[in-house]
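The chain that follows stands alone, in the form predicted alone, written as structure tokens.
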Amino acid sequence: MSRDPAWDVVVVGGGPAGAATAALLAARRWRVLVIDKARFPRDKPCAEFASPGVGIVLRRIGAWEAVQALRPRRLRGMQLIGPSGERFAGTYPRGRALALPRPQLDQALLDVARRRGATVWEGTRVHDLLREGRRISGVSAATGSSPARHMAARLVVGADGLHSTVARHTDAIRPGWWPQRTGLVTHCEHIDGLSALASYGEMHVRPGAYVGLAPLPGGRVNVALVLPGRAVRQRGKDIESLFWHELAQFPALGSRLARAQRTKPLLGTGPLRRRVPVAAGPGYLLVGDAAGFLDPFTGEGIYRALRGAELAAAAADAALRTPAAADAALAAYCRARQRAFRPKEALCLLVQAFIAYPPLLEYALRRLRRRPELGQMLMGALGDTHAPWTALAPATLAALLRP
């Protein structure tokens, strides 16, 4: 095995979290290597919906123009539709959500990292981590059938997604106990009523399942169906018929599917919840889905990836500049993530409780329609532009639930 010259940072994973972390660190003149097993542009299962807060972070990290050049759809809000057809059209109080294909978004962000000076190795798989005692000191990776190479690094960033190799080899992953769901994602065209999606996405809920529709450039629609994991496992390989059968069970959607056609392969992912109690340790940190994953009803992924990258880059920069205090900087990163994401996680679990009991959800939708100020507060929190605690305050919940 060959041993490469040391890097300051090896980032495992070139998706939004890894690319943004690499771009920010390369801009600070650190020697950054990004390794990804895929070759870009590559597809992956994703709702392809970015909350208004994503635009704010993109501007801060200097990637807004690159993403805007892709001409994403800009969405004013989201329609929430219950099993009986009860609905609430929530408008974001600040900014617009973005909807665009993940291959384009990921490529744009990775190109930003390259322009900042990061080195990118595509088609290269990390098999193991290097260690010096308890400290992670690099990675072992190979391209195709080539011999493995050892890349020494002062810091390893695990940004390699839900099934992270870095998280697994550092024993960071814990299964989430609830909810346990699987996502099936594709693009469709010819969904009737498409004009209603011109500026709003849709979330349809029924007992045990939900589906999100996000209009994309070119008239396509991202369709992301989320089901209990056991339902998918029981169907085995017959996923295509399962997908269309389950979509037809949503009352306000089924009648609109007569002409619908898939325009890309059906992709699956799960389980859609993963706990990572500690997102950093000696010589490494985790970011993006590798640092924990929430059920995606509220569109968490891309915002958490990019905001987490800001926190990760700040912690990595501090650790690299002052090696004697590196462990303290990484511990501070864990605390910063908790401050940044824990309130929203609590709000997401509350939303999941409403989803689990559809009569309560439909009651809440009626209340939100009658109390527009509550709807604005909720949409600001879900859109990552307003503090989640405002939506979680006892007075807010009481106003939402009382007759």
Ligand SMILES: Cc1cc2nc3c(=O)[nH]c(=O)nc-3n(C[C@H](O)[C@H](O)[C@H](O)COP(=O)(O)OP(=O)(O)OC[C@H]3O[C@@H](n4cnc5c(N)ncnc54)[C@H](O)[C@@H]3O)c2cc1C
Second form
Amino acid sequence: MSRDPAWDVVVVGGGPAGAATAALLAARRWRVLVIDKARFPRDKPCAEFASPGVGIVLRRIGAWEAVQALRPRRLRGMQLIGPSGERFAGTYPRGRALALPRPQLDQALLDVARRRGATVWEGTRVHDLLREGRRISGVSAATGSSPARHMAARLVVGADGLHSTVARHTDAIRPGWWPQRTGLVTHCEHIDGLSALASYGEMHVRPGAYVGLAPLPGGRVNVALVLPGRAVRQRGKDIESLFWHELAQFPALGSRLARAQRTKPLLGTGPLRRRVPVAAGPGYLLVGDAAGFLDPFTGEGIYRALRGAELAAAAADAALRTPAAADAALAAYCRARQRAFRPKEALCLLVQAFIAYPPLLEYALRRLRRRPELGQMLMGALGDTHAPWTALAPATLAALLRP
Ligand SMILES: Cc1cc2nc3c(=O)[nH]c(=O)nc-3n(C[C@H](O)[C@H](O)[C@H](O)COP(=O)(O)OP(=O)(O)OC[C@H]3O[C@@H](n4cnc5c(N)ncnc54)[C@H](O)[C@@H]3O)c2cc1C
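Could the form predicted in complex with the named molecule be given as well, to go with the form predicted alone?
Expanding to the full complex; the earlier chain stays at the top.
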């Protein structure tokens, strides 16, 4: 193994987490190589709803103009609709959510990384990691059917998503107790009652499943259905009819689908939960979904990818500048992630408890309608613009549940 690798950092995965990490590190003049198995613009199963917090991070990392040039829909909030039609329209207290197709968003972010000086290899899959003793010292990757090439690097960043090869090869994934869920996502048009000018998304919940509708530019609607993995496995190959059958079961949605048409293929992914307690080790760190994922209901994946990239880039910069203190910088990265993401994770778990018990959810939606200040507090925390502590406080819960 060369003692002076050609790359300071190899970033595996060019989605939002990898692109943003690469952009920030290339701007600090490190030699950065991004490797992605896909060719961009590539699609990705996602409800395509970026929380208002995403806009704040995009501005900080200098990618706001590039994303605005794509003319995303700006959404004021989300309507939550329970199994018997109880609803609450939550408005974000600060900023707007952005709705735009992932192929465009991800391409724009990767282009920012390129412009800052990162080298990007598309259509190249990382199969394995190189090691020097316990330390990860590079990756082994192949383009198409060509033989694998070894790329040595001072640091490997695993930004390769939910089914991360880097997380698997560093033994970072731990078993979780979370239900095994699957996401099925597509674009539709002609969903009745969702005007082309709608400025709210919709989230419909029924026992065991939920579906998000996000109005996109051009009159299309992103439809993202999440249901138990076993429901998909039992249906085998007939996913299309399962999708429409399951949508029709949502009481406030089924009757609005008579004219609905799918405008692109269904994308599916699962299981959705990934538990990664330690997101770094000698020679590597994980960021974005590769560093763990809970559930898409609360819509923070893109925010976590970008905010995580800021933390990852700061840690990587420190590790590269002072090699003798690299392990300490990577350990500090794990702690910084916990401080940044744990409170929201706790809030997400609380929200999951409500959606698991529909009568409780319906009761909470009624209460939120009557207590707008609680709704605002919750939307600020869910939108990643306000710290979740107030929403998590026992007094807030008591105010929400008190008859
Ligand atoms: C059904 C569903 C709905 C969602 N809805 C939302 C939402 O509305 N809002 C939101 O904020 N988040 C949502 N999310 C989460 C969000 O999509 C992710 O959190 C986000 O994409 C994470 O970005 P990332 O860069 O970590 O990973 P990704 O965007 O998945 O990018 C990973 C990249 O790594 C590449 N890659 C993978 N393996 C390799 C390999 N071995 N070699 C080379 N390249 C590799 C892939 O090609 C890909 O480009 C949703 C997720 C799901 C499943």
